[in-house]
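Heads up, the chain below is alone and in the form predicted alone; it's given as structure tokens.
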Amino acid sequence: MYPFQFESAASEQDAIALLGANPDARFLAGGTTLVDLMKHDVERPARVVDINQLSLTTVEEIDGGGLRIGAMVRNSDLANHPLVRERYPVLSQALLAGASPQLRNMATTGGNLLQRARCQYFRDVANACNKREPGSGCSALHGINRIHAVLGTSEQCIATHPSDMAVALAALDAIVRVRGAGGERTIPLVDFHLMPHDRPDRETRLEHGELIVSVDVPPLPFAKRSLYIKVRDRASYAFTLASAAVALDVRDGVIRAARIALGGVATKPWRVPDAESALENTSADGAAFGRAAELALSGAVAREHNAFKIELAKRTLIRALTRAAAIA
């Protein structure tokens, strides 16, 4: 590990002018990617940003039955409160489904929504990779690359966004909440993340210096007839082969609205609106299922060893349909 110089933010406008002023800086929540990172020299930060005093740690109803979810909420408390339970079964299912209970314990909203990529080759620093040095290539393209994406991939990455978190809040149409020297701003969840193109190095829309404050979910009454299904090599500790998350709006067995995302096969947390549509106004059955399932994958792009991923994934989301439909 290299050296650094520790910092401790006292507050929001502490922490944004302690990053800002140095662009290799970077924050410290749950540390739950970072320190790993820094371990293997993966990330060498000139300066590393203490947030954990920072008053960012409650969930808050918002107008009309939402709620306000802030940055530093640990993973376990979110996944456990009650009105997450209640209201956003899927928010929970899918904290739960991730990492380990002592990693959730540590881990953080905004931390979960930030961290970087599991693929073996941005890990490993005796390899290429255009997401850690830009330009120099991308060895997971001819490697084993099972674990790797098939929607929203280029030439220049294929690595899978590892969040579970992320997931299902994109299925909830989540907003987030970013503070910096300018100001505050919001970003849609389904827009915070970006597709590698040419410049996979980038993977979000901060701008170096801004916070993330909270995350809101807004109301969806029928998020109560939701569910997130992930599956992976083995139940203890493993990272997704392919999740979906969805809720489903049924009336009289017909599908009124309709909400998808999946994990684990994409370059983003992948909310499907063409699959979305498609259900709209069609019966809650397997026929309907099969038909969002496939428009989901349409786009997939396989390599030489993860084809298997595109009809598990397919397979999954109609799964969860099913299930999410059969909820009282």
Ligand SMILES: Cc1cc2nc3c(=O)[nH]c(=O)nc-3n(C[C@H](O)[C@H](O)[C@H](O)COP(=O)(O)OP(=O)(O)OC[C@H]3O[C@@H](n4cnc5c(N)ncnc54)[C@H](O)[C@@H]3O)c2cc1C
Second form
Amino acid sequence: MYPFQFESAASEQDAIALLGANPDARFLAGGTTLVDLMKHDVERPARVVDINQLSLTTVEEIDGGGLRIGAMVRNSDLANHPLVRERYPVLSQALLAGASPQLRNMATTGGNLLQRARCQYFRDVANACNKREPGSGCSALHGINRIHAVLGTSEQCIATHPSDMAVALAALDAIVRVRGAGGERTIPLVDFHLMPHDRPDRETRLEHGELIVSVDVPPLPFAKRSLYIKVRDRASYAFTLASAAVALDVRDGVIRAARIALGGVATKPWRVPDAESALENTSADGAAFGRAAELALSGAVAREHNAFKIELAKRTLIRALTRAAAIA
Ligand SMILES: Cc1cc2nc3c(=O)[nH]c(=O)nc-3n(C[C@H](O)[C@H](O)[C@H](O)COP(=O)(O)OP(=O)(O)OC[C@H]3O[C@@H](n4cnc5c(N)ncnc54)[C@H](O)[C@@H]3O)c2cc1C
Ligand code: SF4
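For the form predicted together with this ligand instead of the form predicted alone, what are the coordinates?
Starting with the chain above, the whole complex follows.
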């Protein structure tokens, strides 16, 4: 480790001012991403602003039956919140599929959205990485790229977005509320994360000095029929190879509406509106689910070691849709 300034923010305004005053400052929430990266020299903030004193720790009901989730709500508390379990099982399941109980007890809603790539070359400063050092090259393109993305990639970066929670929130049309020196604004979760294009170091629409204050999940009655399936190398404590967050509105065997997002295969939480539209007004059966899966992966580009992910993601999605349709 190296010397850095440590400040504790007493209020949201305080946090925003402390961060905004230093271009090399970072917020510290649960620390499960940031401290790791500091230990590996991947991130070297000059100032760390602890936001653990902020009262962004509640889950509140909002108009129409949605939920407002404070940015500092811990992943364990959110996964086990009775209203989340009842109204948005997909979100609870995605959270419980992530990391370990100890990590979930520390990890926060805001920090989870901003967790960084698990690409091995990003985390080892001996390797070239455009995300860590723009213009240095991408070691994964012709390296070991088994865990890397097949959707939303560029020639500059093929790292997947690692969050499980964000995939469920993408399917649920969540809205991220952020506050900065200029006031508050909202960003739809599906637009919050950026694809790498030629700037893989720019990962989200958040500006320096902005604090995530909450995530709003709008009401979605048919989300009671939702679920998350994650496929990984180990049964627990492993990042996803392919995952699917789905919600289905099925009446009399016909799909009225569908929500689908994929994880582990794309550079951001990957919502697939074309596959959703293709399912609307069709029978909830294997043929329809197969067509949706083909559409969802239609733009996939495989690299040397990750072609298996395309078939894996299709099968994961078909299994998730089949199970969701069977929920009473
Ligand atoms: C061994 C291991 C296994 C894991 N496995 C999984 C997994 O399977 N699935 C999964 O989804 N995740 C997994 N994770 C990642 C974990 O979920 C994240 O590390 C965690 O959610 C980050 O939250 P945090 O509060 O600890 O963030 P921090 O480390 O405190 O912060 C992360 C980043 O977000 C910024 N930040 C935090 N809060 C705010 C805010 N309110 N506003 C603006 N910026 C903010 C920080 O400045 C920092 O840049 C794993 C992590 C580890 C270490
Ligand atoms: S895939 Fe992205 S994160 Fe990994 S080495 Fe390439 S540029 Fe870096």
